[in-house]
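Taking the form predicted on its own, here's one chain by itself in structure tokens.
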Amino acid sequence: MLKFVHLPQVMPEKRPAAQRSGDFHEIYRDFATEAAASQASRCSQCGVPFCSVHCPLSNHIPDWLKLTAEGRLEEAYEVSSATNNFPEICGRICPQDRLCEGNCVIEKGFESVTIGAVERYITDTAFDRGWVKPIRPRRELEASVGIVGAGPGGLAAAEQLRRKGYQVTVYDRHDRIGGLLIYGIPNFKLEKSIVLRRADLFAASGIEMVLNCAVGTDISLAALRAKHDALLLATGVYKARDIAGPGSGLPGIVPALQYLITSNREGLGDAVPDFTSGLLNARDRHVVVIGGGDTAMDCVRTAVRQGARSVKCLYRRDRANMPGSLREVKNAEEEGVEFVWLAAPEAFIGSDRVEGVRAVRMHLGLPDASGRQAVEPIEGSHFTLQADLVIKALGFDPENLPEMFDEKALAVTRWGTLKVDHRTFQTALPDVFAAGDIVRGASLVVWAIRDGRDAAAQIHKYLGQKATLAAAAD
């Protein structure tokens, strides 16, 4: 270990910028086992390990790079999996240079360990090499525990209450688990073959999918808390936030994640009209995304891809104030994105189809309450960005959640999420629990894991309770 002294950060190759902008292929090639094990080396194994502090799973980081360097796989990927329900996802799709490897403490002439990078090549190879089996409890327990939702969090829970020994069900209301893991983000940060074969997985470890299933409407949630000791509601947040201004209705104007759907599903083989008729197809379009956060970035990525004559990325801070990952940012900037700082639309121009963007520059102003730097419009700065499809990538926020499962008996918060006991993730129902995006607001994947792994401790403490009382009553 301590090899960073003289042993320089590498990262596994990166495609070049002109070959990967036109396929969907994932841009970093697998690490060889020579170079994980000697970018693991370079781990100066701390004291206090920020790297772990500053991980939402608090991962044991620095123990299962020592055990990486040493050649020991089989050991490492058993460490890394104790904390992580899917390590080869968080390698991929987490924003480390924010997180773990943005917290190591070597100095940053020597750059930090590629953290990522080794977690994904440990749980890759497990799989390449069998060692990752199917879930079996060592006792199976009669309780069963409903999920709604199959997103991140949904199933990191299905997960633990299933190596309890709980017989576990899982509803969505899309045809494929993984929720934003597969229709939301790109492939060439996550192949969905990656998603996939964790579905095959949770079938062999006996956790029932039930899909194509939407809760409130196909099932009432009435129904599930009758067939169910226990229910977990974490189905994420997906109302796109929107933008006001004169011609924000003309077509061609669409949210974020709608665009991103569509992508997706191309990609996956299903048959999308909105995609063959044009109408979600960057193809030969001068593209503008308004945003600039990850989903900004996967959008003008894919518009890249998808052959868009150009794609403009608008946001109206600056690069350092910017919510989305700079690693994201200069991958775009390769593939030929251009950036406009410090910028916001006011206006969309066009008759019977949008034709182009009007906005305005700014400045940054004194810090506001939250502590960034308010942003101010400079007068008489404003200027027209040709565009023929606009994506609007500005945030989620939830729906009325008591109207979508139809059970009014459900507290929200001033911000429209689930109330809910943070202690005991309960509801305002005590057999109905949420975790991840629908409590805590849209956030990042590893937080929707964390918050599945400890919403399960809280319904396994719950259930416990529940059959002890039942048991002293008897």
Contents of the next structure:
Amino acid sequence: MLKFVHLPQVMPEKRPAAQRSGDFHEIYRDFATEAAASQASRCSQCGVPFCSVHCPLSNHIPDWLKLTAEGRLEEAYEVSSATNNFPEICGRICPQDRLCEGNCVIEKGFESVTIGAVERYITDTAFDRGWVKPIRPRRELEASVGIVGAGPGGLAAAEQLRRKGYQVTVYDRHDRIGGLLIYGIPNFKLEKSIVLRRADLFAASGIEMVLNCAVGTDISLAALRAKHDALLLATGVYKARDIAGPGSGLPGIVPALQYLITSNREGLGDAVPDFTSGLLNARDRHVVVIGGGDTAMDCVRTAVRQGARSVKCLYRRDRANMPGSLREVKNAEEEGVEFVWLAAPEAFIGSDRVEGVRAVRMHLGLPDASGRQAVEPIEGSHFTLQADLVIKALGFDPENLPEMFDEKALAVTRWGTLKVDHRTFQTALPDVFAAGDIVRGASLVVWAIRDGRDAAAQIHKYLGQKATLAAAAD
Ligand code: FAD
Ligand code: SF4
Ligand code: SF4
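Please could you give me the other form, the form predicted together with ligand FAD, since above is the form predicted on its own?
Expanding to the full complex; the earlier chain stays at the top.
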């Protein structure tokens, strides 16, 4: 260990921009075994590992780095998977620059340990060598738990509860498991096969999946509460924030998730009329994406791969103040995306469909109470961008949850997210728990996993107490 002094940081090879922007395959190649071991050996085995402190799952990072450096990969996999249900997914898509790697103490002067790439390498190797096995609970319990939402939050909870022996059923309105892992995040960040190989494991573990089932429409929440001893709601946030202004209703202005779902479905081989008709296809188009988060980055890079004529990203703040990962901005720039910083749309031009975006330059003003600088338009600084496809990536809010689930007793916060007791994860209904984006608002995969695991532990506690009370009453 401690080899950071003379061994420089090496990331897994990134495919050249000209090659990768012509396809949807992941942009980073796998680590070779020697590279993973030598990069892991750069870790200085801190007594207080700040990398772990800043990992939402408190992963035992120095432990699995040491085991990898020593070639003890099966043990590294055991340690890594003990705290994370999907390490190969987090290793690919966590914003490591803001979490574990950004807080690695050897970052200053030297470069951080490549934690995410090693984490991914360990579990990919475990899959290749057959070490990833279905769950075999020590004993079967009678109690059953229903989980609504097969995104990372719901799936992590399902695994944790099945390990304890509960009968677990997961309901999702989509036809595949994964939530935003499958229909939001594009292939070039996370290949779909990486998500779908987990589906077989869930089935072999005895977790029942009820797909194409929208709770609130195809089955009521009340019916699920009657069927299961406890429920977990992990349905994410999907109501796209909109933009007002003249021309905002013109054809050719589309919401980001609709665009990404279409592209992901097309990649999965589904029949997608909106893609073939050109409605949600950037081919030969001048594309303007509005927004500066991860969703906007995914849209611009998808448009490049679909063969757009030009792709611009319009964001009202500057590079230093954007919410998306800077690594993704750099990747997008390499692939030919042009960023128009400090600019906001004012109107959309066109008669039958959108032909351009009229924008105004902004400048950053004084910080508000939260420390974030306000943005103000610069008078007389208008300009027009040519655009025949405009993608709105302005963030997401929750749907009207009490209405969606036809359950007025479900309390919500002023942001519309589900109100839970933050220690117990219980909603206003004691047998109904909630986790992930539906509670936090739009967040990260690693936080959804963390919440799913914590909520599962609380459901286990709740069902244990319920069983004890029932036994005492007999
Ligand atoms: P979701 O993943 O949203 O899953 C919720 C599931 O519930 C879905 O499958 C949905 O179909 C289902 N559902 C909803 N309502 C119902 C209902 N009524 N009945 C049945 N099922 C229902 N995070 C990162 O860490 N890294 C990234 O690079 C990243 N990129 C992103 C890119 C995009 C385009 C987007 C939109 C998000 C991205 N995120 C990223 C955020 C991340 O995907 C989410 O924070 C995470 O998926 C939330 O997990 P979840 O389980 O709470 O919800
Ligand atoms: Fe880093 Fe994410 Fe892995 Fe934690 S889960 S170690 S934050 S890549
Ligand atoms: Fe190793 Fe960096 Fe974590 Fe310290 S902070 S244990 S050097 S990865």
